[in-house]
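Consider the single chain below, provided in structure tokens and representing the form predicted on its own.
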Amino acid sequence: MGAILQNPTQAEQDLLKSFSAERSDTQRQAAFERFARAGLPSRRNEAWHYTDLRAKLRAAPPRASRPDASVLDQAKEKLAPVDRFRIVTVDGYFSPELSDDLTCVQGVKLRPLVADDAILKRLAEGAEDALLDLNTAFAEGGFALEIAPEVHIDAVFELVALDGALGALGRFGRTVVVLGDGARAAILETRAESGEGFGDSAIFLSLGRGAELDYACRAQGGAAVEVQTFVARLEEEARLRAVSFLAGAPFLRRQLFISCAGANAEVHLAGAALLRGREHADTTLALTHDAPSCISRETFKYVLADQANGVFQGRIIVPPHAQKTDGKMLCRGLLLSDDAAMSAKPELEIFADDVACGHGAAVAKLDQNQVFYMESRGIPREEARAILVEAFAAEAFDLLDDEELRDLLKADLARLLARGDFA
């Protein structure tokens, strides 16, 4: 294995000697041998500026063990009944027992993921990162949602994450979600893992040409530090609407890697996170149009209050041959206190003549004109504020197209501000 950066701290020690202690495939090697010479970010990583790991990870915990009975036992409890599709992760390994049954489904295959997966390699290929190649040394037991070409599928299917064995652990999971041609579906991801330790996740999306996909993330707690990678690739004309709803985040990095790598593909992106406290949310996105004639539009929220810092990077990356791409990316907080910080930082790289790419950033407080307008009208200022914050954020919701997905994050979102942390 190739040397470990100089003077390692001790959760790249902890790293180090975790994966030392075990067997593994070539490919599992080799990531860690690449995160082995690059180490946790810093802020001497230019994508890791705002958000410095090596720093915040002191030690790296135990990785959580394969759940057993008793384990299930205690994340079934966690999950309530639903009127939808539900896979489940329990400390990131694929949980059938908590899953439904999908082999009744047609076009549907649900199955473990393995680690020498070729559309997972193929996804993987175009994000090169120290944490996703962390996530592929460690991850186990994950698993592939397969929808096939020309299939349609009504109902939504929820991948939930949870965690089971209870103590600060390392909590690595993977996901691979494959549509092929023409094929169409939603899917909602509720990450319910909570508590101490460290979560490294990953999914991997590939929609085939024609394909379309409505997908939205909801995210509330998580662990003391974690990160979230999303992956995706579209073919010729396929279609993704995505969205996330980030709250309740200790000390998150959500980053997604996305090309459009055939013509005439459209990604929309949109997110609102709310922070309170001392929470620290970053959303760092790469999106490489790959081909002639996509169009990508991308909307993020923030809401910061007390002492929360939010933070955005996004990058548009227009190659020579990817003539008459349509991009425009958007970024605006909403600070609901002089303590408060946000951190914006939309970028074009842009090297082909015909195209049309612009980008922006805002960042201010409440108006005060709209609130006394709302309490001249016998509102309460509190609710008042609430109303305006509930206004600002579910906006970001309104790109999806699947109406229960819309309506579940916007539910969440009124849950949120009832408890009057954002007023």
Given for the second form:
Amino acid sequence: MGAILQNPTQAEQDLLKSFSAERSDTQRQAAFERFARAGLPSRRNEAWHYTDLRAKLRAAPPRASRPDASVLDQAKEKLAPVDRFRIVTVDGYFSPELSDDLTCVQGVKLRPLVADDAILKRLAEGAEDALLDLNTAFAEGGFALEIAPEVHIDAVFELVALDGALGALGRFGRTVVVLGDGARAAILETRAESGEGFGDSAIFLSLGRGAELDYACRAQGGAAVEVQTFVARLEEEARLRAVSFLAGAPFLRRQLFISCAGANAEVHLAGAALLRGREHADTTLALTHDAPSCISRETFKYVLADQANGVFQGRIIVPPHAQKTDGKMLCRGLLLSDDAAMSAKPELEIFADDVACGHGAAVAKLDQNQVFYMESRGIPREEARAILVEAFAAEAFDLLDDEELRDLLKADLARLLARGDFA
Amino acid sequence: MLEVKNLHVSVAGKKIIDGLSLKVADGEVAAIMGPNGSGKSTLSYVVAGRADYEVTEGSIRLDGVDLLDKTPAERAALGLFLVFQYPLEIPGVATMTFLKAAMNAQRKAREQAELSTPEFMKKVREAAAKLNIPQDMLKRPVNLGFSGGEKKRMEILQMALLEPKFAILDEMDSGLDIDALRICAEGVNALRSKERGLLVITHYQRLLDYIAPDTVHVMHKGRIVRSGGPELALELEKSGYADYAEEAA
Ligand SMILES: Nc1ncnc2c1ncn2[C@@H]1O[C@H](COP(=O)(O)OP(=O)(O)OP(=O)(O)O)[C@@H](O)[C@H]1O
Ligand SMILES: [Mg+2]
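I would like to compare: after the form predicted on its own, may I see the structure of the form predicted together with the partner chain?
Now the complete complex, all chains and molecules, led by this one.
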């Protein structure tokens, strides 16, 4: 199959060449063909306007292969003991060796994804995106975590994504989490694939009727160019509380496609991004209220130091049948330097008449009067500023119901600020 | 001892303090009265070290130490405290976090060991009880949504906890109801000592009935235009500032 792309970039040529049709199933093949037609998104593509991936990704590094024993051994060293259920991928490949054995946990099933996995069918429907297509075409070692209906798991599941092999590589992790009707769980996704290279990972969440999930993603560090896609679908009365904490990634695009597919579903989203140096982080959200009487709340916060660049694009889509929708979206930026920049584009696309929706965006600097007030009590300026930054960012974590997750993120935040990069 | 000599201060190119000199000895309670806009709060901010003021001339010393080249936090660690006329609200920062950061920062600057959490809690609880500050007020973010009087009580609480060597009280009586005024004044009086100097800025004799000053200064257009004993405050109460308008002109 020949590429239809005109003037492909080096990276596009690399990606097109590395796809092998022999190993491909239908989903893969279809996704690859879409990618081959569209190519990498550039600023001319509205959804990618502030994150020109086509310009940024000069060349696509070779894809990481399945980690061998010595790579796994090295990865293992990065894992300290925790009292959570841990599921580990290395270079995007699920590693049963490094993961906890969940076979004896009632109502929980952990398995590798297979070709044309039926589980993905409905989940990927609403999300159309070139990088998601690329992930579908290339991801090989993904896994699925399934929680049976009505099962409540108290312990946190931590999904850890580590890098393994050295050098610039392409990593394509793929994860599916399914909560059956009435199931409850808490998930921590720790993304730590850093270094050179290119990351294009995806996580798919399916929440059955009345299911409830607390989800936190901490992306601290990241590949030179990284894209993370989060897809979630909620059935009737399901509740999703999802938080992301982004820091230390040089160039990160995090995109969320969420669909409230059943009536009375509730989505609470928040994010805190702390960027410094020349870091760039883009959170792009498309939330579809695809059923009546759903509630959504979004608060995304950016702390920007040095020459950092923060991007938030949020779109709430309310089709005609989604009456009684209640949606509110807010983006706030805190600029710690004159050279930092924030672009915020919250949008509502409302086609139903009986809805309550709103959005707002505000960018500000630290309040000098507050800083002086604290200083006048003896708190040195850097510490006063750090306390204010912490208060600003930590608010994003408050929506989580799971105390362990909340405390974990707050501790991470405190540790980050203690390094003094955001004073 | 606080010693201000020939101080000249401008804000945004406008002269606000114009050759002010003032001495407050250890153990002394000095009051400053003066019409709105005469520069009283500006003086207190400049002593505390707020950034946007330009000191063009003069000096400020606390116990002989030049304050002007010190940061606000360093001044606080030297024992200076300011009760703000308009205390700031700090959303998201818990009052207890703030108090602990302040107390420990000052202890650290003086090379004292940090307070343990139980020690800290005990001190705060005791001091709050004396000022009739309910525990749930301490659980809220700093001053957030507090009434004017509640904010002033929090200021006095901070002063009690930080035990400053010298305190400036900028209209601590504004916004306080009759009972709160008495309670806060008692809190201040409890801190009066041979070592501690106080500079009380107020518009009303009412406060000075509770906190009896040793000296009273009249400030007008950025200068001290008259100084005297407690009787001066009573006189001002009757005659107002009309007499000074010409004098300073
Ligand atoms: N940042 C500023 N820019 C311009 N003018 C200022 C600034 N800060 C203070 N001023 C002016 O300086 C003068 C003195 O203000 P200050 O607040 O010190 O007065 P005050 O004596 O405390 O008055 P009050 O009794 O009303 O509290 C006022 O005319 C005020 O408008
Ligand atoms: Mg004033």
